[in-house]
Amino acid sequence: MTSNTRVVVIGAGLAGVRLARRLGELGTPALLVGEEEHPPYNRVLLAEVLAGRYAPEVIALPAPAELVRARVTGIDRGRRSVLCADGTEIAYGTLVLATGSNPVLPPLRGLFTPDRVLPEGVHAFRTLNDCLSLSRAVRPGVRAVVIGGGLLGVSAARALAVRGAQVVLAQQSERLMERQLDPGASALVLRHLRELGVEVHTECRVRDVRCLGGAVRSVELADGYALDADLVVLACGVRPRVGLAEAAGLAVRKGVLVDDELRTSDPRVRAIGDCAQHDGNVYGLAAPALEQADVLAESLAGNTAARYTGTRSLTRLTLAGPGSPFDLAAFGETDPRPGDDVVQLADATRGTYRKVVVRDDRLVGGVLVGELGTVGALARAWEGAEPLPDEGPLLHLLTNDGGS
């Protein structure tokens, strides 16, 4: 393929690899440019590597035929070329940004050394290198503080506890995973972590990281209480990685703005995955990234009808550990509006919780914790957005464990 028609994809994560693979299948090969030293991998499974459940090679993604390892430093839209840190220049016909997101590093005193690096023992948890560094540092009895109680923080705390660490999780809001779960489901996640020995503090703000000799020694809370720490894990969310797009003059808000054909403000530049903002949404989840990659592959291969109209995504998390796994799933609107119907079933003994929200005879959201045999049937009813049957559908869906 000549350079003036070549598709070049920046980013070798889930979205970029999926796009390159699908384009290859459709006869439109792409050049993938990734900056990490490792082969492409599934970032969703990093917590399982940290827990020791999977070896790093298990989460590897099928590598596309053309993969260049380089750090991109700039985009010259006039010359239609990508500039790399090693001085090389890559020409493109169509450029795709699949640059993903960066971890949010909270504004804590003492978080950085004078030369602006994280002190020894303080780790972000975003890349395989982060994961491997943590894995080398964790050992039975090590004191670990996880800052952030969202999906990533809960996963990291569980993984460290499984490895024998003494874990404290500090969450600023009033409950765990508040973006995905309602209070009932959040309480079960809290119970599960405590059963693994994790000490959880909610409505708790960390203000200071204390170091000695360049290594972390403690974390200080806003009320002055200090937590001894050999390890600190920063799990405070992610932010779309849009620096290249901004420097190139593309339209950016929270993410790189794209239309239904995933075009940016420059029609020769597209964007997918965590860095893209479509119709006001920056998803930051695997399912939308993969769907965007599939749509874009069809579009770049010549399907003029290919459009991305948004993703109705389901969040699912399996927390493996001693005993049976702890599963949860959440989708749609889990907080009812006035006039909505809610069906809720809870079994404290079995540690299960099921709740669905119905509006105008349509399933608009749900939360399931434990024994997720029903998740398939419920997700299909939600995704289809069809009116539910008149007679007893909700109780049947909630109690039918053969629906997955």
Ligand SMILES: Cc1cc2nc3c(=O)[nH]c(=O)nc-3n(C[C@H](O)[C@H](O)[C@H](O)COP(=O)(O)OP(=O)(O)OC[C@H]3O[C@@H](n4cnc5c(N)ncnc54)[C@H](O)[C@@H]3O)c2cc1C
Contents of the next structure:
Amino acid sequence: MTSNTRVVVIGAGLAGVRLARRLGELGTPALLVGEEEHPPYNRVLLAEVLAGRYAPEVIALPAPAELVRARVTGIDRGRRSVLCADGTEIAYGTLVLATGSNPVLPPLRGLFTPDRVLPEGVHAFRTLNDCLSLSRAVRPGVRAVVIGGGLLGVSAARALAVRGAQVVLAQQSERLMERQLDPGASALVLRHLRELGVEVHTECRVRDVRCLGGAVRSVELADGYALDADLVVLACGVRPRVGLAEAAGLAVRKGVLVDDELRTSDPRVRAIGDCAQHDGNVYGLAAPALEQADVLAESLAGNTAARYTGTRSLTRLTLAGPGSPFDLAAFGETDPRPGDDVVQLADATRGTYRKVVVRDDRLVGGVLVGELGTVGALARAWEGAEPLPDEGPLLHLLTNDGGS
Ligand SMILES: Cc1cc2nc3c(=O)[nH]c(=O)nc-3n(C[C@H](O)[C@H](O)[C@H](O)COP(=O)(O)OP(=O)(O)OC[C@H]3O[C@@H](n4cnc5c(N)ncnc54)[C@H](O)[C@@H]3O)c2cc1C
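To complete the pair, please output the form predicted together with this ligand; the form predicted alone was given just before.
First the chain shown before, then all remaining chains and molecules of the complex.
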């Protein structure tokens, strides 16, 4: 066994790049191994690239010093080394898994060609490559079907509509972005998409993908109705990318299990970002990935008090396009329990909707659509979990920006 102290990070996404940068600043450089062919970039902004608002270079992350482009295919914990697809072997002292998520591919008939690849015209929406190939295929009048009406599907549908495609969004449940939004806010997002010309079908299950000569031609719904399609975007959620960890015998449930020091079941292997599961949570969001990276950098640089105790993060989405941008933010519990106080302001003409849920003297959740002036103050009140001040009516929470 060598006395190698090198930190090797698998995955050059948001979490891995942030970790490498922070470690560099703290004087403990790390080696980053990433498989994607593009320089590291901010995944959260991919829809803006698809919408044609940003060039791919604009979303690049500050380049980490030591970056190797390779796909890691195995971890040998006994030898403390990782094996790459090109045959190279990289020794580590500490290994960090920052492998992110994979898109969920729904169980649709015809989704794969006989050689197990997606048919031409069918795209996931996870990487810059997905985004660039979608971008090349979209042009005014192209018929696009987006499968899934969560944050990803809504962003993709909007971006494609802005580019002039005829978009149909098929959402299996009864409303859009149901994980983040309450029914009132979902209804505004639906209206906004319809105003952009997107045809939205809720409670609509896609059953089949029909192809001709290896290219998609239509998708068939559970009721037998067929939608013509030149393009299909799969936006059916994500799943933590845990294959390497599982094969290496690390403890994995939904994600790679980590403690407050972001250690896996092997103390020499840590995990952060979408692939990690901390205290029962797999976040799948940018803010927790970055916070975990910051805590881990401190810990690896020798701060023995550094602990990650969870993230109370706000989901924020800015859908820019023609006209004014459409902003929304949501946090915590947006559906009240009996006995909670709810303050709500809705303006149908302006397309704005604001609501907060207060339990006892604490803010437990909220959703803002179209009017985000108070988001900073609300986020602070929620993230700090402090009792709300007793002066003034609760309506102040929605109308007073607290100087933010
Ligand atoms: C289109 C889109 C929009 C989004 N919008 C938002 C948003 O508005 N707000 C929000 O909070 N979050 C959003 N997210 C989610 C956010 O992007 C993720 O939570 C975040 O990127 C997680 O960072 P990560 O570093 O854990 O994973 P990733 O950014 O996915 O990075 C993981 C990297 O590891 C690489 N990798 C994996 N396995 C290997 C291997 N074996 N060898 C080498 N490299 C490997 C992958 O190729 C990838 O580059 C969005 C995601 C997408 C796709």
